[in-house]
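Form predicted on its own, single chain, as structure tokens, below.
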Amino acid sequence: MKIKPMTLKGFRDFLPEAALKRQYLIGKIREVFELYGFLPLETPALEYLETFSGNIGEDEKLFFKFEDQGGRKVALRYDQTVPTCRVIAQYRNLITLPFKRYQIQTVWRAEKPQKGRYRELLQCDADIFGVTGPQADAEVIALTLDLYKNFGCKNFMVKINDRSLFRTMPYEVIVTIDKLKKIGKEGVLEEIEKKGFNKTQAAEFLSTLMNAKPNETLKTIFTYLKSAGFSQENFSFDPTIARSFNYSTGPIWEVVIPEYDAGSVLGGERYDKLVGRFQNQDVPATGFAIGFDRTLEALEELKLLPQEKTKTKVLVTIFSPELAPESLRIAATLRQNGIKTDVYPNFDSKLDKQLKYADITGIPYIIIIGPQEKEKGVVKLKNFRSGEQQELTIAKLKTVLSS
């Protein structure tokens, strides 16, 4: 029996002009990260299940959630945030704090797919753990604001906000204010009144969240921001951010991009007591999670990502089953500068076919040696997009392409 060749709902793959966008974007992610000095960190893809459970609030509902073949409990990776604090308490002796740790990995989360969310996502996070005072949430902050500029992105606004501010407010209205952009006032106040409450109680929350007004812990954070150098055209605080995680404790922010409607693209808040759950002391901690692919549309929307079919720079052609070894000998040689070199693998393919393949894969150098080139002791280099064509000794050829 046939086969039907399918993908699961809201799973995905990457043939490589996609892919090559991907990696371009973790490239520039992992650039920023390590500039700020966070060292990497992963984690399996299985955890226990009492690992996540009671530390994502109403979200439980979209684990990956299962028993394996010894009967325990698991499931996928729901976060890097709830693993990292595992990660803490267990190796508690081997990690000094402060400890500023990135992580780029797969989760997975069993929610309706829609634009820019997925049920197979990368995720990428930064945090610092170990810091009580609000320089550690102003510096996530500041790398969260580093790496859209890093992107090219201009018109992109970091919201900030304390959880703090929600102290008097029950968990399940907190979880609703957080829809307040998505279902609107009127919206909010009936999910409010669904969940128990009257209508002046609703009324309320909602006056007090839209008048309140930044405490002691973000003023700190703007005044450490403004002397870092970053515009208030991209910050700016938000009392209608709630994020809906249980455990966040303090800052808050969402980056949004204004030409990107699917929704925030990055999400971050200081959680000072989820270590604690792990172990019999709180660590304090602080970081973001970037919404990997909602980032990579918002950026292909706005034209910043690269459009390239391969990052091969050289195709080095078979002229003769014969002179293969020549191809193979300049094939090593331009590797071992460096230059990304492919070689075309069916040495009785004629020339047409192989130059055919170049065009359609976008290399845009294209090698040739046949019994004229190699009689004397040249190759001939062809610019695929220019058409220009010149015969080059090897020591030129590796200039030429190096440059």
The other form holds:
Protein chains: 2
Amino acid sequence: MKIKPMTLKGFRDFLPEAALKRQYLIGKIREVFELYGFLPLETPALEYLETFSGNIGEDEKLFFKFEDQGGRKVALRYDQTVPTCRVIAQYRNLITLPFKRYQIQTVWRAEKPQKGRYRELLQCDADIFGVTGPQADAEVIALTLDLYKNFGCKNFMVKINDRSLFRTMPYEVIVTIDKLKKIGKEGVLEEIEKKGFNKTQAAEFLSTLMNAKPNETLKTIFTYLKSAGFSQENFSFDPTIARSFNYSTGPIWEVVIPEYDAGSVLGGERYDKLVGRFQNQDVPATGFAIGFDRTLEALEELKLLPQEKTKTKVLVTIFSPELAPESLRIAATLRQNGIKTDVYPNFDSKLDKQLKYADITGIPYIIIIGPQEKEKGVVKLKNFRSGEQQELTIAKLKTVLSS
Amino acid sequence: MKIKPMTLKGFRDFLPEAALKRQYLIGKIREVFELYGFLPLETPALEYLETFSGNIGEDEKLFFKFEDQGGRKVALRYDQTVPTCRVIAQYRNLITLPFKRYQIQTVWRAEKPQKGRYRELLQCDADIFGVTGPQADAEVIALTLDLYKNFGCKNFMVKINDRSLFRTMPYEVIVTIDKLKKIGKEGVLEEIEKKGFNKTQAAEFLSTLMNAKPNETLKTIFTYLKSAGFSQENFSFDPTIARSFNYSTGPIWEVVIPEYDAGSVLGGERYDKLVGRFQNQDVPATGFAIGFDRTLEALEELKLLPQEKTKTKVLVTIFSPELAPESLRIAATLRQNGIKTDVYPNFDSKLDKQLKYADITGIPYIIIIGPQEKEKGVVKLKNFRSGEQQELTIAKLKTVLSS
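To complete the pair, please output the form predicted in complex with another copy of the chain; the form predicted on its own was given just before.
Let us now look at the entire complex, which starts with that chain.
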């Protein structure tokens, strides 16, 4: 019986064209992370369930959890912050503070699948561990700014706030206020009341917030960003952003791209109490996670992603089985010169079929070596887009294709 | 109560130094895959269990399988070949044959944890789908050769065989013969007898095999590799290699590095019947999986991996909070020039502590901007290894650090 080929709800295959775009963005992110001196870290996809449980607030029902063959309760990586905190406690003697790490791995969340909501997501995090002062927050916010600048975004805004401004506010109110943009002022007030507060209290919470002013921490951060040369068109104080994680302990920030209305594309915060779940000593920490899918979608809409179907530069065709050795020799030479070269992998296919393959897969050049070319010691190079065709020596060919 | 920070058996954390080595090798592999015109593909970490079950032969007990929240039987990605076969059947109209795809993702196997055996592994696959002829096998074997050449290996051997040579041999005998190198001739004979064959039969199986000669398919492959310029010191016919997957249908090959005795570092094969599990039509296929951990370990032993603790070039120190803006301005300039630059993220730390941080994390240069430097409009650049120290203008600094 045939097995029906299908993917689980909320999970995605990425065919080459989509995978190339993802790779491009991952490359950019890694480049900027490294430009800021962050070092890579990798943690396993599976952890003991208790590593995650109790950290994440209202989202625990979203864990992918099960019992493994040895009867251990395990969970798939839900985020990258908690595993890194575990790592810091576990390898205390191997890690020097301040520790600037980045992590680019998959996380899994049993969300109700819907448009733009997936159960498997790539996350890209950068965090600084071991620094209490706001300079660390400022440095990761500077990195935040440089990421979106490097993606080619002009019109984006890093909205910055400080969780300490709400110290007297109950957690469930903060979670509600975070929805201000989504459900509006009336919606927020209504929801706060539903949570057991009266009209006056609800209004007071909201007004406390709308009238908040930057504290010393935030002022230090803004000065830092100005010293590093960032334009004030790309960052601002916004007391209405709240983030929903219950482990935030200080500055919080989000990136919003006005042309993209599906929500913020990055979220960051200080979380000084999380490492302390794994050891007696707290380790202060601050950093962010890029929403990879949203960022990719936003860049696609803004036409900031390369539109390429392939990275391959040239297809070497096979004129006939007898002439195949010539083609293989040329292909080997091109590859030795770093030119991305495909060879048609079937010596019995007609030239037409080979050209059609190059056309469909988007390879810009093809090479033909027939009996005449062999005799003259040249190759025929055809540019697919322009239709231009030329006879070249191997030396010349390398130059043309390397440019 | 504190949670004990620990990793599950068979799962690994990679701290920066190890993660950098892994990244280096992944980069090399991707580079060579693309040099050969292969395109990236990504599939989900979770699949319906039935996608995997029944394909893999004797290893099914190694699946990480469970029921998800929706009661679906699911399994973690066990290999990358089966999911790609599913993809080919599922997106038939979007995929042009021949289809050359590579895939670099994690797989999970519930192996008994022991030295060098992990439950979470990176796999790096390259396969050609849609070609029956041996040129496709030859092309992926050429890629195999160029991979290990590009890693810097001199002394490695691609051992090539054809499963069709054993067409009359029972599967359990083939599996046993694959252990020839591990358990020796006597061991193999003994194990075949245990599987219910008599002494004469066992001896005959083994002798059939030891005296086998290359068939037409293998001769074509060897001619192809010679045309592409590969040295015969790096590939040979070896009738004793068998591979244990029960879906091989033609050529099979392995890479062995003589100085590394923990087993083959890459395995490949033709498997023409696997896509046909998901659709009525068979699609021929051939390709390989790099054993990433073993390859990395072998390269480490051969000293072919870069020994770097960081990619960061320079640490900009903070002389005092008042002079911090100078440091931030310099750091921003260096980063705009593509120089990987760290800034010490705490303005109150003594210079000594900052230097110690650079030393431990392996950053080769540090920059100091004190009151004198500020006044003169220069920076002090110190090379950690040589101890050399110089005063430079910003323009000069960029040149020195870019080199």
